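This document opens with one chain alone, in structure tokens, the form predicted on its own.
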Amino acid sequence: MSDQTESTVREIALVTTGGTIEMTAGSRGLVIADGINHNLLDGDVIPANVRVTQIQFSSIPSPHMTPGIMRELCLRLEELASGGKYDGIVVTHGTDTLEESAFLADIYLKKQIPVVFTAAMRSHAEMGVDGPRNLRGALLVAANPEVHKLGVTVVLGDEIHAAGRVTKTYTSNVSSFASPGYGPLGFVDQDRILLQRMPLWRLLLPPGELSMNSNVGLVRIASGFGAREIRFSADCEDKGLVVEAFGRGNVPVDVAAAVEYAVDKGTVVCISSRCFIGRVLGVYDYSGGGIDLEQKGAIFAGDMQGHKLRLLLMACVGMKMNRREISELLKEL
């Protein structure tokens, strides 16, 4: 548990991104607006003691989100927490791509600052709005000066995530975001901060400037399904390739023979799992086991969701990291 001092004024830095907290009524539906969107600090979003600069990156739907944008946005975040100027930083976003963002964010910044994402499920326009309340959470996140050391968090509905484990589990509940099987950091409850632990775990990017491969694929295994697709990827020269995987981390025999024909052409593969929760591991000995995907030269990669080991992927192919040093990470998982 950890209260700011009252007598300390904390400057934050809101990142402004686009998304639902950021959207208006349209004739047809909801739509973003060019421009600040000074609405977002009407009210009593500020706490006491915080003063607030706000910084406009970019005004856009979270779809439209490319991990090249995800990559400048990171670049413009250790900028900002380089700069000493700032205590915390709030970056707002929307909600489809706002784990992704986080989590590229967490494996890449350095400084020790607090960096907290929040979003809204429903806009100024609907009934119920809770960018507000979410945003003036955040802000109270990002003012804490021990939430550094959870590295990158996020924040909705009181609660505080790991950006490594957080997901978006509803298409449009407010209480969407979560980490299931692990539960979030802490909470936010009226204007204290609530910390229970800290994160199970955190992966660091080697030194250097971000730098983002944008030929690695991700192929979704299902009954009868994915061999073609990572066959294709492979004859793409895509330099890496993710396969979420049966369970432990187990595929079919044509799967298993689409992997291995990947790995010889040079692709990196690495395994993850289709369900929320536990790790994969070479378990079961049989073509397509995963003990048979580790022998054809697949990485597995613990418990970490498809879709951020991808970007994580990305990035270690970007700043040149090889097969042996991808491989020596993951085994942090």
The other form holds:
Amino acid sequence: MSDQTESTVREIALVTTGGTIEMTAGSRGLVIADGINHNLLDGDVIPANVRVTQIQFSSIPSPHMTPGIMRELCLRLEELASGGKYDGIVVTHGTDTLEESAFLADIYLKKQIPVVFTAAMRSHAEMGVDGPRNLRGALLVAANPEVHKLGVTVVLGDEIHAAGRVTKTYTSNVSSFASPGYGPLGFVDQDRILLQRMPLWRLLLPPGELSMNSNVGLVRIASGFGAREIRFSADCEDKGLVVEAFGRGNVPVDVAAAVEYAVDKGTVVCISSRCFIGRVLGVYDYSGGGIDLEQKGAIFAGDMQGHKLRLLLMACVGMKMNRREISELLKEL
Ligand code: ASP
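Following the display of the form predicted on its own, present the structure of the form predicted together with aspartic acid (ASP).
Then the entire complex follows, led off by the chain already shown.
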């Protein structure tokens, strides 16, 4: 092989964690394949200019992922990214919690190589399997030297999404992953990567060792519901709590009182919305309205989804940020 050809080869680390992309048919339903899954790369999955090293991180369904395991994954990715051996990293993951692992990696990783998450909505055992195509797309994206500028990305269904924005929208459809309100950053078209948009900014954790405090709760408000759960979280001495409020960030009167109770007990209470597009903001000045919640000491968190905000808060508390520092960070949203 000439030097020129050799220099175009991109070395990609394929980090496997489990999920449907690794599953096969069991006697009652889909089960995780045992051990390292060689089938992942069968067929035409590896693009011409790519050399893949497969690294098994775990082999679990993604509902079994925990913030602790996600942290370990982030540390492993950081190690691979800084080792100088790879031009890019692809992570395969179950779709259920993929957006959480990808988000934590996005706010933590500082290294300048592409990190791309992918998955399958259908296993090898099902008709119309999507895993091989998604993995091929992810390898192509990870092989593109421009992609690190996008932060951590998620590639499924020929679309490239920002980890901070993407979410699983559909339980079963292969076009499940979308970035509501933002759209994809680009596309995979056969062997071409079309980068169309670039995020203008990206929320990053301050430098330091990644640590996750598990005493952070999440309460989704519904009519007549939520106050008891918030008080319970505070009584359990949770260090942080995400409240998924209505609309612009408003809650029932008894929930507002519970928020005040939690704040007074020292819990850092952050407000997100149960709407899936748009920012929370204190615009309503009634009891339980956003202005009232802010006055009671709750921190508004822009348009970040509750489950991602919880991971962020777990990391902030784990990394010993105080309430003022967390509030400053969330002002960026
Ligand atoms: N339940 C599976 C998981 O998240 C779904 C998938 O991988 O698509 O592991």
